[in-house]
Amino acid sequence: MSRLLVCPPDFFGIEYEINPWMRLSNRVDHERAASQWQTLMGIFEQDLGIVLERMVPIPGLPDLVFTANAGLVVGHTAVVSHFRYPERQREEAHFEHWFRQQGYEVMTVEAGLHFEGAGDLLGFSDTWFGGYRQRSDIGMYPILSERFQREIIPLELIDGRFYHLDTCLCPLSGGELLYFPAAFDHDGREVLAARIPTERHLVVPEHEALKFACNAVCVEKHVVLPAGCPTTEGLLQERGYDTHAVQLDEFMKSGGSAKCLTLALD
């Protein structure tokens, strides 16, 4: 991972309620949000040497900052998301425009299906996991599996607080899986146990999962995650990862954190 798509939080705010975290009464401190975002970007650019591609923020699109949901990038192809909620569907044309400007071959979602990008589809080089029920539809995964010749294992998300897969699961570069098991149904937990050796499971405690400990960005042996998750940091450090904790509580008001604010472009 050497390039990330990001979007400055110039117009970030809580303007509607489409997940359990969002409350119109919980106003965003814009100065604090901007400072937290800049700190996160500084870690990516200065500490980890990542190239950041910045989208232009747009008034009236407060969640454009969460670029993980722009779509999915595989090689020179970008699959543009189709959001479940109308409030976020207004972002789709802007994400598609950006991808086309950058020269990507654009793939759109079939009518009647919803897919919310890299927020719900992530994994390892040979196997991907696809979250469904809350936002994305399971019917997208056979289509994407055939298109990209990758195995995609669907995982049902059963807790509304963990409405995207990247809020409760993070595949790590060493083959480990950082995740919160209770976010998945029984079959999902069984699949993860069968496909990933249990010694590679890093189970996050609930109180840190609710601080979005799993909404992390792994770059080689570095993991960037929200502050306030010491147990998770300990689990990662025991496996040889360097952790970079960032205060992102302003973005948690909208149900997002470090991973939600980025989209891998390679």
Second form
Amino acid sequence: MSRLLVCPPDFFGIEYEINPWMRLSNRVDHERAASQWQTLMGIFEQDLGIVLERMVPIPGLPDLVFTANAGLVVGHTAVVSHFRYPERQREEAHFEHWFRQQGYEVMTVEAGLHFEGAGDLLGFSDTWFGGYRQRSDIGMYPILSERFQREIIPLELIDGRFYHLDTCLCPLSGGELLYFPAAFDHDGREVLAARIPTERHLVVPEHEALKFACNAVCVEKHVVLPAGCPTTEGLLQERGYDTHAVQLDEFMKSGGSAKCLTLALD
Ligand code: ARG
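Output block for the form predicted together with ligand ARG, input the form predicted on its own:
All chains and molecules follow, beginning with the one already shown.
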């Protein structure tokens, strides 16, 4: 049984610009956003049997919906994010409060470093990947590797449109890797080729990467991903995954999609 942390989009909107997707002039249709979010939650709860923990939304924190950035949960420990941009630093205390209230042992980020949680750190059970340069700092990964006794492979993100690792890479439950290679530098692509047999690489075409195809949630043999990515769905289905596509374009106005709207709690 999987549990995910989510936050209803009551106060979601574009109130600042901190990534290339966000345009203040691009207004969010609130009703549409709410109904897209409800559809996504319905898939998680009804189709996949996932337990959802809902945070209380807070006025003035339009990006709180993107709970992938709350932190990183490993067992009973929660590493609370420290965001790069002050606009999102205001969310930190709320995420920390939620973790403490739930009884997690809270770990905070060392002074001078930034870390944006499960948006930048994801992987398979033994090997994790850590995105850096756009938001999180590479200096976090040796610390987290030591703390959790896992190998963390740092991956530099070179394209501002793919500013969190979960926008361009998604490890799948069967050991395959869904990703968009051009978001990584040469070394990153080499290390992925060296560590994951190439027959397990599911390469997303650029036009679907730009629809956030990699921002997918994989639970056992199910993959929930944004609508408009038929090639990616085909790649997944060939490997035996059931795909669930959801229209989430209101959230793309903020640079986020299915995976960003969730935080894995176990
Ligand atoms: N507007 C948010 C930001 O720029 C979107 C966050 C998306 N989250 C993610 N895990 N990729 O921070």
